[in-house]
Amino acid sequence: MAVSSLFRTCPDTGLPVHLPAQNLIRANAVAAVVALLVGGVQGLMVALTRWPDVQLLPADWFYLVLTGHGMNVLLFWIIFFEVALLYFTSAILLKSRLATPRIGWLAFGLMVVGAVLANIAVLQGDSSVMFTSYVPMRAAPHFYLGIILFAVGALIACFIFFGTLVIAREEKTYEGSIPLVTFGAMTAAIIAVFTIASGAIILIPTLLWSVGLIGNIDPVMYKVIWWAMGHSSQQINVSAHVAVWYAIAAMLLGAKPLSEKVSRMAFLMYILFLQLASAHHLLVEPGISSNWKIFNTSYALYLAVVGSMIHGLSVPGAIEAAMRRRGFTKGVFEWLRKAPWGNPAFSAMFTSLIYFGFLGGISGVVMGAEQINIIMHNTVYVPGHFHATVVAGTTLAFMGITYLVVPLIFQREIIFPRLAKWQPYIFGLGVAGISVFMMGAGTLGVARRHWDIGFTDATLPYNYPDFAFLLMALNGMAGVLAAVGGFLFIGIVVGSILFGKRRDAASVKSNPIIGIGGGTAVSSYGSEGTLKLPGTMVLVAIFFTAFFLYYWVNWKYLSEVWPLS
């Protein structure tokens, strides 16, 4: 076992905290929030430009800001935070020392340098290639170099996570199997290795191409391999935020999964099948065979969907079981009405679950069907789906667990607690609006990558239905609301870290953060072992009804826009 002076005992959870791991968690979490701030400001500018009556930015600035927005929120904010999660779920939950903290700081340094370098390249104005950076569009060499350095740092962090698992096993810091939350994080780390390897395979040659050492990059090959990174990086997010759902439910309510084995199998299905969803970005690519497209978007893709549906049953089911154990047994939904909705960690987690399932999950399956995809591909429906998964799902979940990380790891009380209670609802409502309004406008054909949906001064103008302009205006308003919620989060978190009251044993007693049994539940193996969950079963029935109706409506819409005779 490591030297005891390198550990402190958390007064909330009772778990030993490895101080070098704690410092790395803090550093990565702070870097994540900085990236969220930069990307959030850029996202607000994009939303106000897509609002037809405002149109904040000219075309060149729009594509520059859109490129930065994609990098900062889809890569830097989320992966910095996920690295913090990897260290938390390994060293802290397994009561272990972190493997090679010094190399952890090297990884952090590479990630910071890479993120800064890529942002500089974008701001210099020669790298407005957007998140996808499709060739033959060419960015500045340090744009690609920055992303590569960031990815190398993240890869090192993944290996430190795996090393910590080995140390915990060898030093027997926990009993039995690793906790489910750690297992979910391990799933995310495994997918991350595949994702980063895919990025290296395509971005290193692209870097050499950008400096003139390689004469040509095949566009179809680039797209296939790039999306093995670009979409799979979002599968890291899915695994990570599902692990966060389980973690918050366990820490606040002492909730355990309905079946550890089934939940672990669902995570395993992510490893095996989630990357195949990358194919839905390539369904109109003429250089790829129909056989490849059909297999990747039907038979194998749906196995990953089954994994998400299992979690969609298990997480609310675990919460219902835990609440019923506490005596909330009246009717079908007393457990849900009496849940701790005033706790921002819980409200962010549960609304993330709802938005990810109903908005992101259903729309993702619809986009992943080769035939239906044709009516929404390359429209603003696609970023609408992204915001439902990555923002309403992942970001909202990460915001939720931050309200626990600040007291547990930074050892500070949350300032403005009443404002913090409202923040997840403000942000969640804004992001849900962005998702719904963009998916609606996309269904009407609004282009994804054009800065001006009115096509002002175009030689061959095209007029969308008036309702499409209304939807994009509502999208702009929702973007403002989401930005308010995001800035509130950043202000509360940064203010708490800098000015929050120091959290000690006395404040833990007067203001407990972790529920009874929460520390044990999140750091141990165990199942609820029951399916007597009437409320959850009703929620699942509502979900499947919505799923069926929306899927059927899109097939009907396809038949109307492409009549057969």
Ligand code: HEM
Contents of the next structure:
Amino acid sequence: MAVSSLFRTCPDTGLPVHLPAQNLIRANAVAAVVALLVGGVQGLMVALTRWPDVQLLPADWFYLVLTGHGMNVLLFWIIFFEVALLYFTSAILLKSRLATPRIGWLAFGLMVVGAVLANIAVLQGDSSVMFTSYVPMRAAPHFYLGIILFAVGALIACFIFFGTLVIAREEKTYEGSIPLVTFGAMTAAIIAVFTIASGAIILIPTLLWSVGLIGNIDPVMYKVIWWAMGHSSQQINVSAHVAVWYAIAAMLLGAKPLSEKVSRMAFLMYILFLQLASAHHLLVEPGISSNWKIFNTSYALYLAVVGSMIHGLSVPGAIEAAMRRRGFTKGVFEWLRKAPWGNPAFSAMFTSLIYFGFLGGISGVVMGAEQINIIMHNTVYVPGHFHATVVAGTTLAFMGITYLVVPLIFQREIIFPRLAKWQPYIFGLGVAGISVFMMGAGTLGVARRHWDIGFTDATLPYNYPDFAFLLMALNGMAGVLAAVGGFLFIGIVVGSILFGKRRDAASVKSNPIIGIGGGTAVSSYGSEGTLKLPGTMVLVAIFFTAFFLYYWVNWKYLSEVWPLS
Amino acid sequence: MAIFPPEQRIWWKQPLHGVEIAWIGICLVWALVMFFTMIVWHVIGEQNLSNEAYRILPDVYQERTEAMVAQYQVREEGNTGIPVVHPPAGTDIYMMARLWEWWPILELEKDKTYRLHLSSIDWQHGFSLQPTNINIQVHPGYEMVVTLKPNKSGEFGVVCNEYCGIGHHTMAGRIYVVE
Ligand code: HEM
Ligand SMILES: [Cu+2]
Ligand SMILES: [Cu+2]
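Can you switch from the form predicted on its own and show the form predicted together with ligand HEM instead?
Whole complex next, starting from this chain.
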């Protein structure tokens, strides 16, 4: 620690906090929340438009707003937040200074300019191409430019993270290996480099094509490379939110991974086996062979899935082990019943884990089977699936850690703690609703990105089953609930940052953030003394049964459609 | 604790928990089962997507579609002016995607096999055959040839489920299956 005036000591954890890092974390977190607000309003409008009896927006606005929604939440909210997490898990957790904070501000500036530019392009109305921007549909050049600038900023942030790891090691701010949470963030950052490179490979030519410098971009090739970015960016999200699960469990309960080895290996599996899994976005494209599809979905995707399934055991296992050591040993589930459900960080984390596994994980693997994809591709089943992964999973986990970041990094108390207690449940329930109802409607064939499933203006209208209309109405209602939960979150967080009581040594005593054990670990490793974990075993058994049944049910559905080959 | 460096420097020598080993085993076996299921389905399953695809110029594809319509048109659909085509069983049939229609309407015979050529002459579209629920991506410049065997008679809708611009939600076509 060269210049000690650049550090403060955290009253909660005793960690030295590098102030320039803290400022960057704050800036990125605030930008993330702004993007979530914009994107969330857009999501609500989309859900209300897809509610057949409401049909809020006219068609052109629907497609415009849907483009904005995907872009603002999936790219801008998530990635700004991830940059904040990268700085947090490197500088703060390693007690180090952040590498080149100035360049951090440059990265931040690029990302803000890019995000604003892309939003302007969308709002101008001639870039309603969806965030996937499949060619040969063409957006305005500054749409692509905005996204490229944003990506460059994010790439710089990844290198600042790596730089900080190097500095921390050289300056010996920690001993031994980096913490598991930082390891998870490192996984995310490594995948991000690959992701952004793929993005550049495809989006830069597309930008040139949009201004007329390149004549033609092959639509299949575009998709193969675009999804090398699009898919691996989802693996960034998974790595990041799994790291957040471990972090919240550690901070609140002193939970340790059962075995560092297993958890770290599971993260490594994300890096090793993910890159080609973009195949599962291309299962019904022409000109891509079954061999390639099967190899790349299963070698790459399934081993990454195994990684997630391992975390799915070891995160609740770590929590169970920690709680049992603290004496909650009665029966199979006392540890779970007595967990801090009233703490929004914990409830967000645990519901994120459950929804991600049961709704998002299972549906994703099923949909990623080569042949089953035939009955799901481009139906609303797909957004149903990824609202479970990236909203109920990633977004909810990020919301959870925000309840810790506000007091620790913004040094403010959470205002309206009662409301905060309810927020994760409201948001979680709403998102679970949109996921399940869209998956249901998708099973009935309802198309995604579709303004009017009643086909009022079509020459040859098709009638979807009545039940599909009901499901889309329920989806609209669940969307309202999710939006209420989302706005509560934003209100509480922004309110706390602006008006919350300053957090000082006294409030650390009266309202400790760092959990019931004062943040001390309860053992030197999670599985020490080979603790029995019956609750976790029951949970994974239920999970596996659900997975198993749902998987085969979908092969049954498939077997009933017209034979084709 | 996961936010601090592991206490044992050599974390890779920590013992594994029995539950974890068992779970990893189950996961790996399950991954293999899912892998082989896809392969087995290619052998025993009746629903596999075709691997037959060609590059094709949009005008060539359009000409072939028009030739089929000229040869096998049986009527027009109501007063829409859209041709209904009844090609012989076992032949090559076409359904062209363009902004914003599936053209023409096909009339097929139940339990007969057809080679359906799918392509677009402008942007990407999504062939979504309902209610049987078969969904195939359609690209300009590529044609996929799918061998289809309708196993139910009746009226089927072809919805476009790839966003293709402002008329996307009006893009619906039809296939009739007769006994
Ligand atoms: C208030 C909460 C939200 C609601 C009500 C909502 C609702 C919806 C609906 C109804 C769709 C349209 C499906 C379609 O027509 O194809 C959609 C699309 C989408 N949503 Fe959300 N959503 C919400 C939050 C989020 C968040 C937080 C994320 C990401 C982290 C997200 C990511 C996406 C993406 C990527 C799409 C696809 C856009 C596209 O097809 O191009 N949503 N959302
Ligand atoms: Cu279309
Ligand atoms: Cu369309």
